[in-house]
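Presented below, as structure tokens, is a lone chain in the form predicted on its own.
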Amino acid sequence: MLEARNISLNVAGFSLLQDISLRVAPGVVTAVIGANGAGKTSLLRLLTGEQKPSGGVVTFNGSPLVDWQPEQLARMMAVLPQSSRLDFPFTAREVVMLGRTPHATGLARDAQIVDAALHAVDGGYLDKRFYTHMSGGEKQRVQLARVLAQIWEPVTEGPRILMLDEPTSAFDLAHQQLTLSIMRSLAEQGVGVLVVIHDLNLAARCADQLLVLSCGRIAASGAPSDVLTSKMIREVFHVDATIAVNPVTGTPLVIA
């Protein structure tokens, strides 16, 4: 699906990232946590073509990244940053609707998505709010809905991918929780779904693998269970923590 081989970043003479190999899968949410600083948003946009590595490779369904069109890649790829400026007085409808500028499903289909993605988020009484009105929160659940509307449907091109970068910073519990459920959701559609994270025990809870990223390189990788373990916190983030075990979930349960 998408696939980095042994890229590297080096930008101004600082290496930001090095030999760094992940797979992003049909099906599976991969969960990127490290501490600040560690080169995490830096992957995102290799992966995403915003920027190109500086050495090895992103290739996407086999062929590289670079040489695939960017309508291409939107109908099939959608990315949310951690923060969105937009300070024209546009509705959410109006927010959402630029998800679906890559697709040519018409008028009416790209409405009862954008309906459908608002609901989906708890947005649908934001549908008329002008965005520069609305919280934080609800501005971050409005952006959500975008990438949702933009790959709701499969295409006949490719598998659909989500990449989120911090999607839970400006959420309030509830809207932790339903963005979790979201991304379960979609991947059990089939949907490759990558989140950078810095709440672990949030990664512990939605992710199928985890990859940990230390000053630019791959510190652990794997199912959260394997990879979140004291000796990995105190060396990865400085912290002496203890693992139990989600008695809910069943997943890990990190205690700082």
Second form
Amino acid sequence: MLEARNISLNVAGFSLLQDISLRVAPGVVTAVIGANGAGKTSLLRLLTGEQKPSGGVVTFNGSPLVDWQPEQLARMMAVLPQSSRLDFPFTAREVVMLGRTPHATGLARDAQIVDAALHAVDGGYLDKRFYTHMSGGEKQRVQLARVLAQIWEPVTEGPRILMLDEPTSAFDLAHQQLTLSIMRSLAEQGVGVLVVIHDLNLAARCADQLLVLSCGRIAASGAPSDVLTSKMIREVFHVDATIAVNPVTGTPLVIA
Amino acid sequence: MHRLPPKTFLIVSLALLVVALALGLLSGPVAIAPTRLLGLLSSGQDMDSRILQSIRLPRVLLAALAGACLASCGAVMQGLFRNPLADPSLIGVSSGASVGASFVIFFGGAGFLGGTFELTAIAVGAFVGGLLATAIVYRLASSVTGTSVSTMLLAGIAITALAGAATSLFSFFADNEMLRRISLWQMGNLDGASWNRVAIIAAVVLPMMVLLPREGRALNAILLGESEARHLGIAVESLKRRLILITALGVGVAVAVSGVVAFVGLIVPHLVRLMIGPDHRYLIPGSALLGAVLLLLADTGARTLMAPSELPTGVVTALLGAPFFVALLLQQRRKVLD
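Starting from the form predicted on its own shown above, please give the structure in the form predicted in complex with its partner chain.
The next block holds the full complex; its first chain is the one shown before.
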């Protein structure tokens, strides 16, 4: 389990994050929402160990993140950044194969996992195509397949964590839905999922737990139906919205 | 883009290297029959065997080692900077070496240092200059949070400009003889080949050929981005330090023994990538082999085109390599359009 206790981040005299505590528990999907510049990506950087918090501590399985060997951590925790630039002509298969870098499961098993991960993101047809020739949505799907391949199987060392920073930003409706169902099925396998997402309705549909960031602080957290209120949306996003109930899924539906 | 199987490519390159080595040994002002080659190399006290053993063999080995070194360092730099247009001179090593060499030529004077000793002094000056420049670039780009590759690129440009100005100053105040030697050195030349130089560069390049391909997987991950590589379990900071040190040493030695042979470090990895793709596990050894072949052929050309006088090797690498590279680019583009 990944746990942040009272973490804060100051950069060049600005306080970007203050006093944030949260847990990414196995089998739970946590969605982080908030306005632009609220500190969502900074929070992700602290949780992944990319940046050290100015105060507080992030622990994984009880030990501070800094005490983990990078390779060991990489076998359990995969991170998909907002955008990745890759200017070299790898094929989709080769990019996804890079997700197996921290593992020593052998080429045959890795090849099976790469196939399965590509198919999971509806990217089987991309297999031999060059990454540099793909559309924005195809590239994002290949990157998603790469992080899926990284945590495809349970490992004996500990629970798996997946962190995604706006994974659906370049996706059409079908692939947005696909991403949601991938996150849900990973959670069912016991993976702890943390996703930064802009679309409140997508967040409401996929998350067990919502975390609302506003100016570097947690403005609200809890189950989507408790957190998504017109009052919260007015205070955090400065937008008047009506909250209805999705007739199919029963989750909150934000109409703005 | 159609790719060759990497292993086939490596085997073909190895065969090409053997052919290029033989061609280099056989060509020159004194023609040697191919059938006598092995006999002359192994024994014999006559003129032909002495030409082979003490002039041509060190020269072809030097060309092969320098070519392998420059091309594999180029492949590493392009990966580390995540830019297919990067080359080893980006970290300031070539321009720093130029200053070092010009400094020695200028203050050594035409008559003060003579013969072999002077050549060695120039090589030492080049090596020290190259390492110093890289050290400055690296310091400028490093902070408590790590080494920024983009700052490094800018620092490299600044140091290269500064070093260029210093070299120009030396050239400006130099007399005619010194000026000629400074500019000849900058064109890149292997005419100072000797067994000593072969031993020096072999001591650096051979371990490098073992160490660099081991970093192939890590370099592949780096192509995704530094933080992506970190999330894949790569210790990015120590990898960068290691690779920059190895490259600075490698290119520093290559430049010290052969002058600034341009073009090989930039073009060869590019060529190899077009043929077998960007996987560094094959790209690095492939670049080493093809770099050796290219520099060998260019040097053989430099020795024979205007025999008995010689052209600077660096001029020939560009004359041979550039049109070939352009042809390849055009061909690739046609394939993409089809």
